[in-house]
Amino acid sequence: MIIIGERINGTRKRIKEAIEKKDKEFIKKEIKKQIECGANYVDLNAGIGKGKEREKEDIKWLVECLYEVGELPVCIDSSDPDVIDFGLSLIKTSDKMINSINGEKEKIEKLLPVIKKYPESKIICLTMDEKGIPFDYKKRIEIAEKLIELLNDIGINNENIFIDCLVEPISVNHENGLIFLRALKEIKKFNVKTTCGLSNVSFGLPCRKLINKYFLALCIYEGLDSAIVDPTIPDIREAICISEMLIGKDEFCMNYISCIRENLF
């Protein structure tokens, strides 16, 4: 399972606050716990509402306080195409991720052409529209499909294609998480990887953590590849340790094992 730490975010208050004070060693704590916890990728998300030019400064200084971390992984998180260009030509390793393109014919314009430039990158690829989200997972399928042939067209292997059905809260919709993981499901038969913002299942519900850790079980069965999460909760790492065991994929159960001795969740 790859982890996508989704704590650095200025939609939420404490990290909003770091930003505008340019709170670093917040900041670098907040990153490092996230690594220590398991996260492969952290997501940067600059956007605190005052405008692009704004975003590019922020996007600059979180990535300037990661490097004071370490050279890890980035996952540049914006709505904006260009302050994705700006924040990818910020990071120094090969390995990257884009957060995200989606079926908006307006963004596809947009973002391709950045896209292109980094064809080594990790691409997060969201099923929605100009409609926005579908209800019908066939339909998702379909946007995501186009997704898929757009970004081969321009040389990005399978492999870096993260497909993200897009989970929607279950206090709206009880069949939200169902019809998820049938798009999940279907997605899988095109080769590619796949992901999700799993918070979201449970937004509107007391006891979050309970709904996010078993429909993250759920998740793994259907076969997702990774999942955006906070990984400092307990509940997210004992979810991922013990689901890919009962699947097979902790051979001879040496990572839970591990993971019982170290007391990690």
The other form holds:
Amino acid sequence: MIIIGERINGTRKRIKEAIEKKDKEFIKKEIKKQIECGANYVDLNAGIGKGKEREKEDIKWLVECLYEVGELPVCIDSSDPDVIDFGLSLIKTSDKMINSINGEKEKIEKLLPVIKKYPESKIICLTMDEKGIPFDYKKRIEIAEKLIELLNDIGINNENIFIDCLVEPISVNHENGLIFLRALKEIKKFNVKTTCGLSNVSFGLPCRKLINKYFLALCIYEGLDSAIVDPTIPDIREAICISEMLIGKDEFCMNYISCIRENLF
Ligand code: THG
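What would you give as the form predicted in complex with ligand THG, now that the form predicted on its own is on the page?
Starting with the chain above, the whole complex follows.
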């Protein structure tokens, strides 16, 4: 499981404050914590609702903070193609993620030329378009298929394409978990990678950690390859380790045994 650490996100109150106060030490500590807990990529989202130019400035600052911790793999998270383009130009490592492209025509037109400049990077594709997130999971698959084709056409291999079928809150519709799991099962047939923003599932409900942990186990059973999660939460690490063992991804249970021995959750 590829873990994308979600904590550096401008929509979180503490992170927004740190970005505004330019509190480097706090951000660096947040980055370090996630890496120590097993994050493979650090998601950087500088959106604090103050416009594109401010977001660019802030993403530059976040990348600076990151490189003071180490040359770590980054996942540039923005809904604005210009911010993604600018953010990627600051990244020194070849191992990087773009979060995200989706089925909106305008976004595709702006982002494909950017992605073409980084053919080795991993791309997260959201299964939504101008009309939003389709309720019907088959429509989500149609959007994904179109994006896979467009990315293949510019030389991106399936192993670098991460489809996010979009987790929506179970509190809004009692079938939202199921809709995601069905889409996930279907898209795995296309031989691409998958990811999701896991914690959306528990939005609006108490004891979110519990819900996230069980949902993660179900997703792993369906073959989820990656997740945007908070790896500093022990339940998350526990769900990943044990679910992977139970579906045959931990030969001789070696990883499980060493996690228990080292008290990792
Ligand atoms: N798919 C993709 N990228 C994504 C998402 C997705 N990026 C953003 C988001 N969704 C995933 N990242 C986060 C980061 C932080 C939080 C949730 C998801 C978080 N939220 C608190 C809450 O919801 O209560 C905010 C509270 C606070 O700290 O202020 O911590 O789906 N591709």
